[in-house]
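Take a look at this one chain, the form predicted on its own, written out in structure tokens.
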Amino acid sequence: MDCGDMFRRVLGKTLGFLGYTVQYGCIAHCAFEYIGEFVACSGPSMEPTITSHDVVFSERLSRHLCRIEKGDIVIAKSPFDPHMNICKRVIGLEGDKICTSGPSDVFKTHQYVPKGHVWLEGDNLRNSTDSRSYGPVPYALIRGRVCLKLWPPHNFGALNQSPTGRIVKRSD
């Protein structure tokens, strides 16, 4: 075997390996972009439903099919920092009337969710920066719907309903 044959053989194997790497990379990208992803959560805003270091699965099909509903927990891009994701519960959809005042406020204030937006809040209302601070969130910032808690193992399964009772019915 001369040097030319050995070079062609090594080059062929290297190009074959690169081809498989690109193929599998494309498959992984499409899976994470259009099917779902694993998300490690941090911060207290969704306690007690999701706590720091919980791992959840966020599916993307609901977002693409416009199937996000009130009560769903979603992963969205932060309206303040596009490099950061937030995990919040959908409290209102476009057209919904949301009470924006606190329970002890004498005068109640309301806001309507505009077209193409959702109202997001953390389950831990006392320790959550959410739509009460930054207003309605564009639907386009939603990355996926959390459908399953994977970690810790003793909490594996579907997620509970909102502990706050803040999900409002549409007022037509």
Given for the second form:
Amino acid sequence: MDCGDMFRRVLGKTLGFLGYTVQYGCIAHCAFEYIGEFVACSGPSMEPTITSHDVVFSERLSRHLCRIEKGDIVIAKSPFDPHMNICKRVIGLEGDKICTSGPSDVFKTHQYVPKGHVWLEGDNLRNSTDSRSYGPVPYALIRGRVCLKLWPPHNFGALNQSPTGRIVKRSD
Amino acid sequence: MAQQAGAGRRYVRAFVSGFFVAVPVTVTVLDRFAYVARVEGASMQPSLNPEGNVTGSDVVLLNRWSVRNYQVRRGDIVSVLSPKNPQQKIIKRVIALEGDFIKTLGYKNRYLKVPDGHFWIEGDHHGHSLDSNSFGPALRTPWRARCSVKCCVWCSHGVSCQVFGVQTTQMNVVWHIRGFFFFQVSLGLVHGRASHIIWPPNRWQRIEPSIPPERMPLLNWHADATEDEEKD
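Could you please show the structure of the form predicted in complex with the partner chain, as a counterpart to the form predicted on its own just displayed?
Everything in the complex follows now, all chains and molecules, and the chain you saw is the first one.
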């Protein structure tokens, strides 16, 4: 067989391989972008619900369909560094009145969550920088809702409710 | 008969496999590389939509690959996800980046440092009368003669305005404002950089970054790093 034949065969196989790579790469992108992704958490701000080095699964559908609710744990882009992600619980949605003063303060201060924003707080209130320091976070920065803990295996399963009791009750 | 059934099944299989190739590839291209969007409104006149919606809006090509690392330059026209409405995108010009000191426009001139991880965007059209979105029933003091940056509890970003009238319709409060429409937004909200106007054909052009000279930032906090980049 001559060189031209062999060359054409190799070219055909390479193009076919590239085509499959592009196709499966695009399918992977759609899966991670619209279905869910695996996230390894670090930091103490969500203890005891999520501890450092836990791996969780965060689903993207709720965010795209705007179905994030109070009490959900979400992964969001940090407002001060878009390359970093933060993992916090949603305490209030737009329109809710959040009590921003501490439990020991005499004068209670309140803040309303603006339109299109959410109020995020970590479960470990003593050791968490969250909306109490940087204010409400735009909803569009949320990446996904954490629904399942995958690692460590003895803690596999759904996540617990908020231990802090800070979630805003329904306000009318 | 059997041949027709075979041909039908082949068509279905070809269609399904084509579908599973075309849809993910299209979605990936729209998410990662390029996006096409129609510009509505007059806040970017005269750069975009110079005649308003009368003769048809401009359609721009948004380059999503160039903002994948959140790198924007002063003077770019960018589309960002709206902080007020996560399903809406707004298109404005980047005036200042993190660390810049700028003078905000409004009835009270004030100076402001753009925080880390944020950037400052403005519409090109000055003196445009805008209707703000309805702010909801919980507003404490709906009657204000003037408002300024962070004027009402429902704005977390700046709307510099002189309020000319407030009109209530049942549960909604609609603010009529005249003035400049500017935002301080988080870099994580950036969606794409408008690189070309692709429709209507008589407006085909590349969009060049440019800042109106009176809106240049006064100085930059991280002067060493960014000023070197500016000289290109």
